[in-house]
Structure formats: structure tokens, C-alpha cells
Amino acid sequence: MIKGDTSSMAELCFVSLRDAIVEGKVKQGSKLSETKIAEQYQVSRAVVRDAIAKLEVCRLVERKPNIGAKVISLNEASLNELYQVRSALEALAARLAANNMTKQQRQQLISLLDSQKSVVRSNNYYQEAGDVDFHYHIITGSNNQSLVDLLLGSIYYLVRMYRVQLGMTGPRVSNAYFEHQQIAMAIERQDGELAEMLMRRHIQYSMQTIIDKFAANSISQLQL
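Throw up the structure of that chain alone, the form predicted on its own, no partners.
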């Protein structure tokens, strides 16, 4: 049950649904019933409608004529478009972060990675959203509000959906962590050109990992 005024209830409902979609608890392609969600969270349908509208802005939900709101389905074509945009914008964010981060922010980035070593050794490099996410630190550290709004307000959670459900398993875990270390060291040295190049390459590697997952899933389905 969600308690509070209408705006806070809508925000809490949105956050709960958003996280469930990103983590795969609400399945891709699932139809979102305002009535069922309202009953589940014990809120009004108006609150649910507001939450779903915010999910549309995050590109986690789409509306179809005669169907209504449904969770997006991850696919290779959308991945390519999304990661082309992500590569360009986050590479720029890395360059700006190298130039604009304070000494304290750069040290916090290094400390964040140090704190995650044990998690990487366990072959599980899942990062929660926000302050404990390496990419979030760099985006906010760019100190460019227009760029922050584009990355965090529009595509951040859609990117996380790909990363969480298809990206961070197997050998990619240790490789991604090493790439994060390289980017952090470039930022720590305030080498914006190197940080930009390393971030672009890191995102390209991540995209290829997800593409490989799509291919593997297709083969598995053909064998069933």
C-alpha cells in the first residue's frame, strides 16, 4: 500500500513500477492494467495513470491503439539506435567530467570502484541506480545540465533495462569493471580526450555483449 498525497503517491507508484520493469519483474510486452495496478498498490486509477505517463517519458512503456499501455519489448534494432545515442552522449559526459569534476568527486569515483571489487570477484556486477552507479556519477559529474537531463531524464532507465536483463553476466563482468577503472583513471588525470575515447569503446563493447545475447536467445528458441 502506498500512502501520501496524490503527487507523492504517483511518484512512489512510478518508482516501484519502473524498478520492477527494469529488473524484469514485470515482463516485457506485458499489458499494464490501471485497475489491477490500482488494486495492487491501493491507490486511485488517476495515480496509476500519472505513473504510467512518467514511464512513457522514460520509454519503458508504450501505448498502442486498442491495446493501451504495455511494457516495451527489448530488441536488437532498438538497442542499436539507443546505444548510438548513448555512446555519443556518455562519451561527451566523460570528457566533460574529466574537465569539470572536483578533486573530491574524482576521488569518490575511484572509491566507488574500490568498494565494488568484492562484488566483481563474485561475478555479479549489478549496480543499483543512482549514486552507486558508475555511469550516473560520470553523467552528473559532467556539470552540464542539458546533458544530464537528456541522459538521466530520457534514456537512463531504458539503458538500465538492457544492462540489467541482458548485459552484466559471465566474462563481461570483469571486463566491464576493468574498463570502468580505465575511464576513472583518465578522469582522475583530467584527460578528457582519453576518457571520451574509453567511454565510447566501453559502450560499444557492452552493446556487442547484448547483441550476442539476442543471438544466443534466438538460437535457443529455434532449438526448442
Given for the second form:
There are 2 protein chains.
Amino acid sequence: MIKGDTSSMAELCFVSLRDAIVEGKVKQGSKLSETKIAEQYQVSRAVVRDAIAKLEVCRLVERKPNIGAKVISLNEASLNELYQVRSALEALAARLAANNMTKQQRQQLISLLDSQKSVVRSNNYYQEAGDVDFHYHIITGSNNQSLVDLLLGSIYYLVRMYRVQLGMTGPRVSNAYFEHQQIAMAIERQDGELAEMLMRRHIQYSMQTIIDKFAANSISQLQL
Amino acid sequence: MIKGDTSSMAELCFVSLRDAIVEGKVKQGSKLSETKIAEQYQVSRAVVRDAIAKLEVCRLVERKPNIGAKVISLNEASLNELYQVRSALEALAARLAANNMTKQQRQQLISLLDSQKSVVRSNNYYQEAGDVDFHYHIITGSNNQSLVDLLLGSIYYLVRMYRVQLGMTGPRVSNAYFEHQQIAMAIERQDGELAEMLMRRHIQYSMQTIIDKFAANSISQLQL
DNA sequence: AGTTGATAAATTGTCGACAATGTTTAATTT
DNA sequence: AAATTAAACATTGTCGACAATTTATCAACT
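Form predicted on its own already given; the form predicted in complex with the DNA follows:
What follows is the whole complex; the chain from before opens it.
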């Protein structure tokens, strides 16, 4: 954590903790000790409490009075629920992107897909977080701040947390690239209805993959 | 604020501040002074800061380092965006409610509508917050906790804030009751697709009403 | 009257301390 | 040995204080 930025220490602590949780450095279900985190980051507990309060509302931690906070536990039921919500919201994002994307945003999306073409050939197509993430561009391209806040404020991190937990940040089958292309073409043609439908399908397939992976992961842990 | 509860003071302060903001006691766009709020509620500033941190993530306040927090400003663009998101999420809630509602929840919904029948006759049909709110029952009846958290954690309060600002907590035309009935019947018959479609329509009409009201309100303020 | 600069006052961000609560460890009883 | 109770320890919730930053006020100048 770099001091001297225009952000408060509390904000930096929040981002740092959020990333540590999402990327699996702090395990799901584990207890967050304000005292230890304050020591580790060399800040006062007030800073840590501010960050934890916000993480609670982001639904990455659960907090109980006098007991403290712990990272949420991941389970198949909540994964299912999360994907239902994700599907509804990202389908909306795709429809709005088809209608609302600026020319510049459209060009960025196309450029992104072009730059990823060679990656697909070597069967290494996957989505890193942030600027090079296809979904991130669709969401921001919706130009609906309320939707951006919801998706990038909470859903995005929860989904990523599951993917990290399941080791799904690595290569994926290249169907995803094809689906992304189809969605991008619908958006380019400003066909909101098609973009929405394709995105629903895409998320549905993705959901099936991650649920299968979760189930397989649970079975292999039972066998240990 | 009652002390001695099992909730922390920070939680009570959060709820109290949220309600004050949503119900218009603290004006939109106004500055929140930690010092003054702490005085008013007779707690330390730490309690107030905890509450404000959470209100920030709920998107009811905007916070800037070294400047402080202020209540969001309401405007037509963000109202529009909010309703787009609300429509997607409540349509999903209706579909899930048709599939997931327990028998008991279904009975409660029907009872609620029955109890409101006489109110409609006197043209006084409106939705108070919480337990007697039709939408609240649909959302909880979705039995998707992720969806409940999103809608009841943020969207619900933002929508209510707009309605209070526009004086829309009073009587409404009784079309709403008819629409609610139609939705409830689709849910009772477990017809998720119809429930979803009817809910989209219902929110769309509601959106048109509130946008018209917002525009009329803005014009009348310009004429002052 | 409007602008600029300096000073005072207020507010925010963070700190360490204290009291209350919960957890862990040790001692006692069965 | 197992169960119960008491004591010690750790953590959380809240407090007031300090330093840094911003805002408000006032005086001087144009």
C-alpha cells in the first residue's frame, strides 16, 4: 500500500483487502482480525474498520457485533443465485451497450477482440480482470452508471472470487471467443435484442461450466 | 436510536441515517457533517464514520477524501438508469417467485392483496415501505438471496428516495392494484414467463409516471 | 464593489486508549 | 478421564485527542 496518494488510507486498505479476498490470499470463511490487519498494513484499526464496513456492504464479508468479520463462504446455492442475477444484469448491459456505446468504446471493443485473436489460436483465451476483460467493456459500454455500480461494485468481484477459488483464471475453451465475437457483432449492428439474447446464452453456458467445476471440486475434496 | 439492542451503535446509526436520507429529512445534495451527526445522535464520530462508509457503498452518499460526504443529488438521467436496472431485477424476481415461492409466502401475498381490496375502492391504494409492500413480497419470494441483497440493500432505498422527493408516497391510480393482481395470479399459477413480462410492464408504466412527475417537478421549480 | 492574501475556525483522517464482550486456557470438581 | 467453572487473554466497539486539510472570515488592495 503506497502512502501519499490522493485516496485515503481507508480507501487503499479497502481495495487491498478486497483484492486479497477475491484473489484467494485471504481464504473464504476465514476470520478477519482488525488487530492483525492493522499490524500488517501498519495503520490504525480505524482504517481497517472503515474498510471492513464497506466490504460488508459489498457482501464479501459477513460481520457480527462483538464477534467480528469473516470472509463469506462459497457454496453452490449462492453461486447459482449469483449467476441468475449476473445473467439478468449483463444481458441488460449488452442491450444497453448496443444502443448506447460511443463510437470510441465500440472501436476499443473491436480492437480488444482483434488483439486476442492470436491468443485464441494457441488455445489460451481467458479473461484477466479489468481493462482487457470483454465483460468489463460491455458493462462500461452500457453507459448506465447505476448498472456499472452494481456490476463492478459487487457482482464482478463475487464472480471473480468463485473463479479464482475454482482455478478458472487460466485457459478456457475457445467457444468463449466465438461467443464474444457474436455479441460484439450484434452490438456493432446496434441490435439490442440480439445482443441481450446472446449474452444470456453466453452467461448460461459459463454458468453451467462453473457449476460443473464447483461440483467436481467438492467431490474431489470429499475424496481427500 | 435505542441503545441496549444486540446491534452495534454503528448499525443503528447507519439505519437511522439511511432512513433520514431516504425519507427526505436530510436533503439531497446536502453535506453530512460527522461532527454534527455525532452530536445529534450522542455518539462518537467513529460510529458516524462507520455508518457513512456503508452509506457510500449503498450509493446514498458520495464521499471525497478530506472533503467529507454528501447525500447524492437526484436527477432525471440517474432516475432513468435506476429504473432500467430495477426493471431487469424485479422482472427476474417475479419469474423466480413464480418458481420458488413457498406455499406460505404465496398465501401471504394473496392475503396482502385481499386486505388491500377495500383500500382500492376508496382510491387510496399505495405502497408503504416494508411488510405491506407488494414488491417487497415478490422480492423476498424470489428466494434468491443475492437478488434480495441487491434489491433490498440499495435499489429499494434509491427508488423510495425518488418517490419521497416527488411526493409519490400518497395515493396512486388504481391501475397499480390491477397490475399487482395480474402478477400475483401468474405467480400463483407458477407461470414464470408471464410473471416476468407483467412485472416488466408494470415497472415500465411506473417508470413513465415517475419520470413525468420528475419533469413536471423540475419545470415547476424553474418557475419559482 | 470585487479580488487577493492571511488568519482563524471547522472538519476530516487517523491515532492510541479504555470498557465491554467473546475466546482460550487453567484449575477444580465429578 | 471428562465435565464444569474461573481466570487470563484477545478482540471488538467506542471514545476523545492530535495532525492535516479545507472552509470561512476578515483585512487590505485595486
